[in-house]
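Only one chain is included here, represented as C-alpha cells and corresponding to the form predicted alone.
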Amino acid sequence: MKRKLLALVLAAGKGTRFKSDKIKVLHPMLGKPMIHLVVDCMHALRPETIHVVVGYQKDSVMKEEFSKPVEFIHQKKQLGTAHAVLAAKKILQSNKDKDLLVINGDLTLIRPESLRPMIRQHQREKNALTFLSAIMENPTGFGRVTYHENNVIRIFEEKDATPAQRRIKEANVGVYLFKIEDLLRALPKISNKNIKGEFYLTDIIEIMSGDKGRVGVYKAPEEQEIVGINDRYELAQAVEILRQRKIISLAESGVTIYDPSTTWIDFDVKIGRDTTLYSSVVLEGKTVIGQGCKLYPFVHIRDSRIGHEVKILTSTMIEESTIAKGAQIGPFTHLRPKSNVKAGAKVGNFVEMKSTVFGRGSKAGHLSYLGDTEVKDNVNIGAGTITCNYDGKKKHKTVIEEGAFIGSGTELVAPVKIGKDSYVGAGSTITKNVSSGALAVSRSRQVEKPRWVKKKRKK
C-alpha cells in the first residue's frame, strides 16, 4: 500500500555567505525567489501538505505568495537541519504512519521527476530512510558519503572531513525521505559534537543503518541538477542552468531564439509559436508573448502582455503593458505601466507612453510624450506631441478623438478633449477643447525686423 507523503522544506537559514541584507532563499532566480522554485517542485510531487521551516527573516519569507498553500514552521534558533526537522515535532507525531520528504530550500534545480523515482524505491523497498546522493566531479561544498561495515553509511561534512574524504566523489545532496516513525526514534540521537557545534541531519543517516533499519541511496541521474547554492557566484551557474532550461523548452515548443546565449526569459513568461527572438531580448515577470510574433534586438518586456503578430523594433522597452494583434512598436520606444495599444496600431521612434490607452490603427510616430491620455482609432500625432498631463500637483487626462490628426509640435494641455475628425495645427499650444470636425490653431504672431542682425553686430 503506497504510504502517503508530506513535505518539509528547510529554509531558515540566514546564508552568510551572500554577504546580503535579505535571506538566502528570498534571492531570485529567472524572476521567482528559489524558495518558490523548491516549493513548486514538492507540489508537483502532490504530498499532502507541504511546510516550509523558517527563522532568520521569517516574517519576510511568510509574506511571500506561493503558487499553492504552505504551512510554516517557525525554528526559533538556527541550531542545524536536525534541529530544524526537530522544529516540526508535533506534525510529525501526528502522522507517524506517513512519509516525509525534507529538502533543502537552496535545491532549486531538482526536478519532480528526478525524485518521483526515488519516492518510488523508498517504498518499493520499505526503507526507514531513503536518500539522494549524486556522483561529482566537483563535491565542494557538499558532504561526502561513506560506506562500512555491517551496512553502516556515514556523511562527513566538508568542514569536518579528512583531505582524503573530501577526495570522495559521491556527495549526500540533502533530499532524504523517511518513515516518520523511524525518524521520530533517532532524532534525539542525534549530537552536536562537531567543528560548527550544530544538529547535522546527515548524522541521522549512520544512525538509523547502525540500527540495522533499512537506508536506501537514490543516486541523482543529472549531476547538473546538484548545485547548492551558498554565495553569489553559485547563484549565478544555477541560474544560468534554468535560464538555458527554459530556452530550450520554449524551443521544444516552437519559438526561434537566434542567439541563446544573449537571451534573457524568466521562468513564468510565456511565448506562442512560430514567435522569433533575435539577440539580447530580455523578457522578465508574468510576460505573454503571442504566435508569430517579431522581437527585435534589446527589447526587453516586463509583466505585459503581447498579442498576435505584434513586431517590436530594435531597443523598446515596455512595462506592464498591453499590446494588441498586429501593432508595431519601436524603434527607441518606451511604453511606461498602464499603457494599452490597440491592434494595428504603430508607435515609433522615440515615443513614450504612460497611462495611456492608443486606439486601432493610430500611429505616433516619433518624439512625442502620450501620459494620460485616450487616443481613440485611426489617430495621427505628429512629431514632438506632448501631453501636459501633470500641474504640478495633480495628473490631469487628455482624450483625442476617433480620426483626429494632431500636427507636429504640438503642446495638449490636459485636461483636454479633441474632438473627432478634427485638426490640430503645428505648433499649437492647445488649452481648451477642440469641437468634432474642426480646425485648431493656436501660435503667437510671427514677428520679423529687418537688418536686427547687421546692428546687433555693430554694437
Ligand code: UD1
Second form
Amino acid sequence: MKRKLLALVLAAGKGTRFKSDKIKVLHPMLGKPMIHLVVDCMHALRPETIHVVVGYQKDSVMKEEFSKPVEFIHQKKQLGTAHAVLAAKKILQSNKDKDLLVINGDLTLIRPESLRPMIRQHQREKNALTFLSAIMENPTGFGRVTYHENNVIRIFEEKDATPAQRRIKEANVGVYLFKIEDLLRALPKISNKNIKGEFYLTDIIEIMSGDKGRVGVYKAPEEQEIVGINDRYELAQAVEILRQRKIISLAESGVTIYDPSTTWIDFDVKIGRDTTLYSSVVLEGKTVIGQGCKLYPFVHIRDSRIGHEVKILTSTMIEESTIAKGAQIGPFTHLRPKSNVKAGAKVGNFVEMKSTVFGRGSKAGHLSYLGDTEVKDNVNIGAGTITCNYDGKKKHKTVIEEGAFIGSGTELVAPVKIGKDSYVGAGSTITKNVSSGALAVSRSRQVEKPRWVKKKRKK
Ligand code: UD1
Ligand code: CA
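With the form predicted alone already on screen, would you show the form predicted together with this ligand?
Then the entire complex follows, led off by the chain already shown.
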C-alpha cells in the first residue's frame, strides 16, 4: 500500500552568502520569491500537508500569500538542517506511519516530474530513507556522497571534506524522503561535532545506512535542475535557466519571440497565441496579454491586462493598467497605474496617463498628460493637451464627454467637464465646464500691428 506523504520545506536560514537585508528565500526569481517555487513543486506532488520551517525573518515569510495553504513551524535558533527537521517533531510524532519529503528551501529549479520517480523508488524498495543525488560537473558547495563497506553511505560537507573527497562529483542535492518512524529514531543521534558546529541532516544518511537496503539513492536525471542557490551569482544563473524555460513554454504554446536572449517574461505572465514579441520586451508580474498582439522593442509592461490584437509600439511602459481589443499604444507612451484604454483607442507619442479611462475609438496622438480623467468614446485629444489635475493638495477629476474635440495645446483645469460633441479651441485654458455642442475658446485675441518691423528699424 502507498504510504501517505507529508512535505517539509527548510527555510529558516538567513542565507548569509546573499549579503542581503532580506532572507534568501524571499529573493525573487522571475517575479516570484524563491520559497514559492519550492512550495509549488511540493504541492504538485500532492502531499497531505506542507510545513515550512521558518526562523530568520519568519514574519516576512509567513506574510507571503502562497498559491495553496501551508503551515509554519518555528525553528527558534538556526542550529543546522537536522535541527530544523527536529523542529517538526510534534507533527512527525503524530504521523509515524507516513513518509516525509524534506527539501531545502533554495532548490527552486527541481520539477515535480523529477521527484515522482524518487518517491516511487522509495516505496518500491521500502526504504527508511531515499535521498536525491546528482553527478555534477562542478559540485562546489554541495555535500559529497561517499560509499563504504556494509552499504554505509556518508555525506561529507564541502567544509569538512578532504581535497580528495572534494574531487568527488556525486553531490547531495538536498531532497530526502523518510519513513517518519525511522527518521524519529535516528534524528537524536546526530551531533554537531563538525567545522560549522551545526546539526547536519546529512549525517542521518550514515546513521540510517548500513542496514542493507534501508537507504536508497535516487540519481537525478537532470543536472540542470540541481542548484542550491547560495549567493547572488548562483541566483542569476538559476534565474537564467527559469527564464529560458518560460520562453520555451510560451513558444510551444504559439507565441513568437524574435529574440529570446533579450526577452524577460515573469513566471506568472500569460500570453495568447499568435502574439509576437520583438527584442528587448519585458513583461512582469501578473500581466496577461491576449492573442494576436504585437509588442515592439523596449516595451515594458507590469501587472497589466492587454486584450486581443493590441499593438504596442517601441519604448512604451504600462503599469497596472488595462487595454482592450484592437487598441494601439506608443511609441513612447507611459500608462501609469489605473489607466483603462478601451477598444480601438489610440494613444501615441509621449502621452502619459494615470487613473484615466480612455474611451472606445478615442485618440491622443501626441505629447499629452491625462490624469484622473474620464474620456468617453470617440474623443479627439489634440497634441499637447494637459489636464491640470493637482492643486497642490488634492487631485481633481476631468470628464470629457463623447465626441468632444480638444484643440491642441489646451489646459483643462480640473475639476472640469467638457460636454458631448463640444469643441475646445486650440491653446485654451479651460477653467469652467463646457456645454455640449458648444465651442469654448479661452485665449487672448491676436493683435496685429501693420508695418511694425519697418517702423522699428527706422528708429
Ligand atoms: C545543504 C546540505 C548539503 C547539500 C546542499 C544542497 C546540510 C548539512 N548540507 O548544504 O549536503 O549539498 O544543502 O543544496 O544539510 N536551514 C534551516 N535551518 C537551519 C539551517 C538551514 O531551515 O538551521 C535551511 C536553509 O534556510 C536552507 C536549507 O536549510 O533553505 C539548506 O541550508 P543551506 O545553508 O543552504 O545548506 P547548504 O550549506 O547549502
Ligand atoms: Ca544551499
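Residue numbers count along the first chain shown, from 1. Whichever C-alpha set is largest while still superposing within 1.5 Å between the two forms counts as the rigid core. All values derive from a computational prediction rather than experimental measurement.
A movement of the C-alpha atom of residue 19 falling short of 2 angstroms is seen between the two forms when the two forms are aligned on their rigid core.
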